[in-house]
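One chain follows as structure tokens, the form predicted together with its partner chain.
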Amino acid sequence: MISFEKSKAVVQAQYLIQTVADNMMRPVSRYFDEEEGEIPWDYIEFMHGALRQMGSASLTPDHEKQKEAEKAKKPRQAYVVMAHQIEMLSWGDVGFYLCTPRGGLGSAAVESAGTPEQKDKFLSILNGEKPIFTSMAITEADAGSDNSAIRATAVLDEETNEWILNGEKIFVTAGRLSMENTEGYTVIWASLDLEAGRSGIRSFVVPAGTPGFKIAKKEEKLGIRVSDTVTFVLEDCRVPYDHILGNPKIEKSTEGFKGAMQTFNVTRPLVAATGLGVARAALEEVKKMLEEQGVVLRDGLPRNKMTSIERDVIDMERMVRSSWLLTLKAIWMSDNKISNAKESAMSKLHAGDVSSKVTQKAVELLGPMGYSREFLLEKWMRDAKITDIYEGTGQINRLVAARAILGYRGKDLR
């Protein structure tokens, strides 16, 4: 039955959020992006106390939970609150979100591909004293968004039962966070046999202080400023048999390869739901400000009466609540089990658009202010440009849909 309701568990959510957004995140979300390469310690040791406690509203979905629920035949919620969280912390400030412990990319992929015992073993942590961090390294130089193209290589050293890992991997988000500032862990796709191309791909958990890897270089960027970025380098990284995420043995399939990109039709919807958020944050920002101007926005006009501004406002919240519906429906379909490899990669190119687009015009419709960095429209600007960039741009994502729209495989739409 269609329901736009929202749940108990999201509606608390969002509240405890907020109150972290508006607290924790908002008030220092200027000094962090001025001061780029500083970690925000406060709020990482408080999400990370916040959430062991919480235990359930983890922003890693408790597998155990979803189980139950399934036995249970109950709906499952995890992902679609787990969004609603994500979109939340990411209103308050995205670049603070992608700092949150116990979350990230790499314990998804664990979550997505890994065996029970692996799930075990490298999600349990995450609850520990400390806060934790994980990241997920697949970018190389000269792959761009083509996570086919991949030359970083593991081979097994079957003396010791180890894979050796060999390759750099760029563009890694939280790396630092995951790898030198504590003691998380990083899953590395790497080819198993070059030759045997998106078959032979597979993703390795390498936790920090691993010999043979190191952290290569740091960016300065746009936007998202406090959440690093780096690249990895590894010569001889050897990590233990059972690190490997999913089949050791290379099919002549690619249904390993394809099991590994099932990942992205959960983090896809994520990662729109992050710009989602932004997005949010400067509608209602705007609103504010323009208010606070005395701007009066009249509500249900046609638009041959509306004022060029009142008409701005009313675009972005409707691009805004649109894409988040199809956000809030690609991630459903996770939660439910229903294939969402088009709906994944739609809400993604959508939200891409979407949230480069209204925080650009909300810099614009405060004139002057919005141009300054006094308030922080400016930096939601330049911090919303990342949706369209990471986890595949608009254009790898334009391509993913259309394969799906279209039925077509990798070789018929290039």
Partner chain sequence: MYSFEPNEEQKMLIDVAKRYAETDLRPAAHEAEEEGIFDPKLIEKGWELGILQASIPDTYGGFGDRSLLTSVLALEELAVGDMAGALSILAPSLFVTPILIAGTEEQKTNWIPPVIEAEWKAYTAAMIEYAYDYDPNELKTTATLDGDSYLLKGEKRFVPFADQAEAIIVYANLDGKTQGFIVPKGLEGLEVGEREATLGTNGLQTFSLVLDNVKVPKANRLGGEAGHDFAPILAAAQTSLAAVAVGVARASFEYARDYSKERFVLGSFIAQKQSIAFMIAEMAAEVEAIRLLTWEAAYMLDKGEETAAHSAYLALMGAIDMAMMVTDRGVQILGGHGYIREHPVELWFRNGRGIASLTGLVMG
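Counterpart to the form predicted together with its partner chain, namely the form predicted on its own:
Coming up is the bare chain, nothing alongside it.
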């Protein structure tokens, strides 16, 4: 049964994360927002050491501990713990959170679609002495929400038993950190057969330093500016045969593609947690700044007796709390290996709406102070918008949820 009480692991990490947010994120948030491209190495080095000490309460599920828990038939809670920690770090600064070592979308892809041997190989390196980052590259110039339009290719060289990857990937989050500055890796989505559509799509682990791989462009963005976003180009990029995640055999079904898509069922609720962390930061700052201006927010009154500001603040709090409960449910289902494509999509799209609406309302309520760069409210409004865009736009997640509710296939409801 799902529990909404904070676990011991969450409580143990809470003090550390709050300290990091107050002392290592908030004081330099504006600086790194303005100096896009500068890497926050002090934060990275500190978090790497702290997460190693925290062990199972880290931002990457401890693969060995998960296997032990499954063997002992104990309930898994790795992702629930992660959701709480991610929300708290994002309260500090969501861009900084995206620079946290020991994982990322790439490790989530391995966890979701990899074999036990691949999990042991590619997840164990995250626990090393140096900070390690991973990323996942899906989007192409002509393949955004429609993953079946992917044109990056993977061809098996039978003589060397290697996969040869060719293509270009755009808007890769943490691509520079994973492939340029540490011994990390990225997970590339490519097609084994372009005519096979989704049936031919698989994901491949490409380690940093692999010949034929390069970073071609670094994006300048509206928000989360401390987090890098880049373009990858692969030209006859070779990786070993066992770096393919999932079954290399092309079949008429789309099981291989579905295996790759399982990654999103885990990561979308975690993205929702990032947006809700930003929304909570804005909500708390609004209440604090209104109080400093002498505005009293009263509780327990009928709605028709509240002021307009009181109604707005209560609506903001209602949206944040309800979205958090939806997110926790989707995450709990991931931990317990319960099919959650619908819940995952719903949590992500709802949090995308909430984070944008709450941060925008925060700026509106504070007027010139909210719009001023003297405070972080306008930055949080810019940071929040990405929640509605990456990991599947709000429109796409509405389609995913609607198909699941109505029992339609993708071709029937587009």
